[in-house]
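A lone chain, given as structure tokens: the form predicted on its own.
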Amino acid sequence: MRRYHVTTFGCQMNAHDSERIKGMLEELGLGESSTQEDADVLVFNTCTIREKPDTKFAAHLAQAAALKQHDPGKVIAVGGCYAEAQRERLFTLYPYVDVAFGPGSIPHLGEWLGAGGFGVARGRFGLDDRSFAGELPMHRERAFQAWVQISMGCNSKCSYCIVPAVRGREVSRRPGDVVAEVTRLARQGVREITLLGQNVNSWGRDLLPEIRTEFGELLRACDAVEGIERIRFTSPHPKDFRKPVIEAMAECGAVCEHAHLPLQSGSSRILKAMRRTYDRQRYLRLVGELRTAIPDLALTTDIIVGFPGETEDDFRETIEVVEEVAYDAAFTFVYSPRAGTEAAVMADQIPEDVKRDRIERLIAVVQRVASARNAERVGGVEEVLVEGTSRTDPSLLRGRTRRNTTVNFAGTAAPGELVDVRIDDATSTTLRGVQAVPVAV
């Protein structure tokens, strides 16, 4: 049997897209290999909203044309916003790339690979092709989570990324289409799903006036599947986060306790350099409401640091609202250029130093709020879906909050399974405790 390995770089689309590639692959006949050495067929599934998964993936690639050098029938493949971002100069740049995909065009991957007998010459396939992937036969991590892909593309024009170049405007799924796919998942036994997009609350707005509808709607549409017991989404943006879909979170059972909502930065002066479109004020506004209508409601957030013209005061006024708005969680990142944003050519770009020092100083407030707000539930009983053993420590399982706290304890559950769990201890990144044992009635 011939066999292929897939490497993911960057956010939860492209694990999705991988999760499609997979089970396309799979579809035409080939095993999954868990190394580049034993594969066929090495696709790499690109990132490229920063300069570090573009340094990440040259050196995956590198050593899979180290692999083909010795083995000439190997297939690499490319996809994802590296492979869209470059078009025609990845084959210059990396002559050893048989194909190259964008993140829209998966489909043609397996037509590709599937007429050619791995034989044929190089091709591309790009922007001008673009279909949702949720047709095509998917390779789940895990048979009771999923993610349920319901639009692609953005037309946000932040001034820093470069997604919507890569990723096209935005086109949302139909609805129907979305709720099949979901009543699908649930009979197949997925009790969680995640539903993706650049920009989740937007989606509805560019469809037909006869099936239009909002993402509130689409939330309880979805809590309404039987079977589904979490629903999860990301990402959405502040300045679509309307009223019907914090009702909806706060109405539908199986809707999470969790919102991950990008900040980006705490200066209103350096969100209008970066084209966010709100500001502070109106940031914490939506914080203040999100919270008023699900108290116990967990917020994660991503935030840049180095923007250009950033300045002392601009960064003091973003540790100001990570304090602030307390989150649970944060990604934070130096700001790096992408060719071809306007961000990439502003003046006052910060040196490299500032950045180092300004990321570090974030992290350590980051890490202080979130050991706080973790240390609120040491006591407390946490519903758990468990996804397997212990990264650190084989004997304790592991599994997720409604909140999407990772809690690691000691039990006897198996995956996929909801159970309760007495917490014992936190950190800024986990909770630990254990099972907690039904009082019989």
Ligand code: SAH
Second form
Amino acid sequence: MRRYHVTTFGCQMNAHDSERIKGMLEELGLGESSTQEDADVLVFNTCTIREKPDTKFAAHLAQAAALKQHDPGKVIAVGGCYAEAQRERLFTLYPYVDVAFGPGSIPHLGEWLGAGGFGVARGRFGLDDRSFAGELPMHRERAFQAWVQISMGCNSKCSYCIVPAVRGREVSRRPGDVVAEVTRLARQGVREITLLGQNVNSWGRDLLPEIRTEFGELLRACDAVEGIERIRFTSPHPKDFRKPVIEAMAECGAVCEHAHLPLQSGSSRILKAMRRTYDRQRYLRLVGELRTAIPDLALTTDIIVGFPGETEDDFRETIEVVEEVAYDAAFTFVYSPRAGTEAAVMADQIPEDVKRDRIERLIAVVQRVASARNAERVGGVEEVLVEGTSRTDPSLLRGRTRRNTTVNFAGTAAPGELVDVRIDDATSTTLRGVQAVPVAV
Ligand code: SAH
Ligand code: SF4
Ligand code: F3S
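What would the structure be for the form predicted together with the ligand, rather than the form predicted on its own?
Okay, now the whole complex, with that chain kicking things off.
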């Protein structure tokens, strides 16, 4: 049997796309290989959000090229956002790449890899013929947790971001299709779903009038599906986070007490240059509304430092917001210019050493506030969905709370079970505890 190996970079959407890629390859009769050495088809599902994933991919590809030199029969396929961004030069840059495809062209993989042997056709597909995940064969990575794509593409114009260029305009998946997939997943034993879109809060706006609806309604429809115990979503854009969604979050038992609310910057001036279309006050007001409606809410975020023109004062405003909101966790990024974006050609690019200095200071603050947030959980009991064994100590189990914090704990539960864990210790990123013994009544 021919075998494939997929290496995935980037966000959850890409990880989910890789499930479709694997599903397509299995439909073509290939089996999964755990190593690149043993695989006949090497697939790279790439990301190009910052320079770092580009360089990481280049290193991986160099290894694959070396393997191919020994075994010229190997097919190298490059998909995802980097492939799309570099469509004009990919084959010139990397002559040993056989097939390239953008994030929207996964449904066509078979046409390239299937007919008359593998890799016969050298080529790529563009953004014009995109389709949704749920309607394709799928190789799901986990039995009890699943990603569900609700939209593709992005209509925002954040001046630093390459995503709209590589993922295209936003298209919402039909509500009936989403709910049908969620129902199917629940029947298969899935207990936790994560709804995926670049801006989940603008979902529904482009649907035909007969079925037009909005994200809050989708949350309610998913909540009503029997067997789904946890609903997560990512990412909501603060600009479109409206009351009906907050109400749905507060009222739906399965919707988790967690919002990932990308801040990007705490300076209204920088937010304007980023074209985020909210300012610091509006963001903080939204945080207040969310916390009033859902008192136990965990908030996480994404922050960029060193955006063109960012002054020390702007940066301090970011620090102030981090302290004021007291995030449970934050992904922090050094601004990385992306060719073709508006910000890449802005004057006043920030020197690398200033960016480095700022990110280090930001990370220290994030760790401090996150540690304090986690410490508040010590002494309490958290409902944990068990995912496996601890990454650092195999004698412990690992799972996540509804607020999306990782917990390592002593216990006897199996993956996929929901158990109560008494929390006795905390770091800035994890909790530790002991499975609570159910009391007999
Ligand atoms: N659509 C999602 C995710 C976008 S990508 C959203 O809007 O929330 C994930 C994060 O990467 C962004 O939130 C941003 O913080 C970061 N990012 C995007 N482009 C970047 C760039 N050019 N440099 C540094 N960080 C970037
Ligand atoms: Fe990029 Fe902004 Fe769209 Fe997110 S909302 S994908 S940051 S353009
Ligand atoms: Fe995701 Fe990276 Fe593409 S963050 S959308 S895989 S550029």
